[in-house]
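First, one chain by itself in structure tokens, the form predicted alone.
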Amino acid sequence: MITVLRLGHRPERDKRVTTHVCLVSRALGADRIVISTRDDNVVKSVSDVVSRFGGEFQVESGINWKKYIQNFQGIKIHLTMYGIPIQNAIQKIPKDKDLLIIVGSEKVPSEVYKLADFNIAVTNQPHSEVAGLAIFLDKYYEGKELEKKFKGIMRVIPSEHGKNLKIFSREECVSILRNLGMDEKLISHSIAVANLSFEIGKRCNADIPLLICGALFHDIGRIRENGISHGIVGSEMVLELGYPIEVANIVKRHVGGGLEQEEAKKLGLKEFDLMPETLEEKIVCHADNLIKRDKKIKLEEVLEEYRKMGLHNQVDRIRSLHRYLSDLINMDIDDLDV
């Protein structure tokens, strides 16, 4: 675990800089930040970002910095322009112990230098503490922190041109479906699939906002095409709306229990990678099978319908998916109340 200690914060002068120290800590791999001076406004501002953009980052203010450093069980690192150059020290920092990174403001008490296990400089020149913290975390993680995923309701979708910020909320997704002209009965079905997906997903650490968004959009293709290809059509619509490939793949791979390449070819579909792969894809795929109109039904009832159609491969596949997800959440999905 990595904790950042913001030292010497002055609420009347440092609110913006300290907020940026908090945001860099969260975005680049730290787990929590403690601020020596109480500032409820900074705590609220950062907590609001966490609630919208995701993660389990913690922020607390009004900490006795000296006791905190003295009682910390781990490696204590003080970032200061007077320290040893980072390129000469970074390899000496253990990767298997908790870290406390001390980020000072204008004047840092001399005691901090003595209490720290490492006094490290990101260049021995004056510059921003925000930049110093960012470079230290990047060096420590060797760039891997840039791959961290946040499971927030608000998500930036990388774009070469312009801004693309999407809201992964029930309200937003249902509003989009209505604006596109989806039938209310189909919307009710999609909401029921989302509710069952949520009950499964919360028990197995799924990406809940992604899961709900994918579940609500899973039948969006039926607005244009009501046949077997509605999953593919829907995935194209989701991408047109600016949502990421992770949502599109949930939509594309939800039909039946998934379609193997040879099955897709026989059906004349233009894409063949139609087997659910990620946890979220598997959950939505199976939740859709277990929702008839807007009511949950038992697995055996689903399988019997597929048997009557002569789709025995689908029977085996759906049963296997049911068993996999049931084992994952330590209960039979048939017993889930929705």
Ligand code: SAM
The other form holds:
Amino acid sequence: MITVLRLGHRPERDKRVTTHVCLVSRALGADRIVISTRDDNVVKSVSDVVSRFGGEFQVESGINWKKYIQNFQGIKIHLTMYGIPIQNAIQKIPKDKDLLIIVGSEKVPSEVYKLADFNIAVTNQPHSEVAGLAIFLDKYYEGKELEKKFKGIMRVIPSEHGKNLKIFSREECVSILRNLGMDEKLISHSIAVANLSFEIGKRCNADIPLLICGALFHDIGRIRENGISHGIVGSEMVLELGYPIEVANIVKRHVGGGLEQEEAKKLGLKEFDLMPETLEEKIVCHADNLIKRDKKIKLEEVLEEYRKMGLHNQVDRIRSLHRYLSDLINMDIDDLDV
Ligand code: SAM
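Based on the form predicted alone presented above, generate the structure block for the form predicted in complex with the named molecule.
Let's see the whole complex now, leading with the same chain.
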């Protein structure tokens, strides 16, 4: 757990820099920030970013900094141009302890230097708390913080040219389906699959906005093509709409509890990696197995239909997917009420 302590914040002068200290803390892997002076505006604007872009980051202001440092159970690090160069100190910081990282604004009281376990400099030149904190976090995490997933409703889809910001919300996805002309019955089915996916996903720490978006779009391909290839067609549509590959793969790999390479070849499909792999892909695939029109049915009913069609591989595969997900959420999915 990493907490950042922002010292000496002056609401009228430091609003912007303190907000940037908060945003850098959140983006680069800290868990919480405490700000010495009370400032409800900064707390509100940072909380707003968290609610839209995701993560568990916490922000609090108006704390007694001296008591906070004294009572902190863990390693206390003060970032200052007067300290030991970071390249000589970073290896000495334990990775298994909670950290408190203290950054100042104007003059930092001399007590802070004594209360800290480490006074660390990011060069011994004067610069900024925003830059000092960013470089410290990057050295501490050895670059791994850049891979952190935030699971937010608002997501930037990396783009070589231009901006692509997507909203992973029910309303947005349903309105896209309606605008594309999806039949209302199919929309009700997609919503029922999303509801069941949510009930499973919230019990096993899935990426909920990704799950809901993938579930709502799982049959988008049926708008153009109603056969077995609707998953592949749908994944292409999702990519055309600017959604990322994680959503496209949920759509592509949901058909019939997944298809093995050989089966896909026999069916004459143009793509063969059609088995659900990620947690979200598995959940949507199985939620779709268990939703008939817009009602949940029991596993045995699903298996019976596949048996009647002579698709015995599918029977075994769907049964083991059901077991796998039921084990993960510590209850039989047949007993989930939606
Ligand atoms: N003169 C102030 C003092 O008494 O420490 C520092 C003012 S500086 C604008 C604000 C904050 O930026 C500092 O408290 C420190 O946390 C951070 N900072 C600035 N230069 C730094 C450096 N070279 N290494 C680490 N942190 C630095």
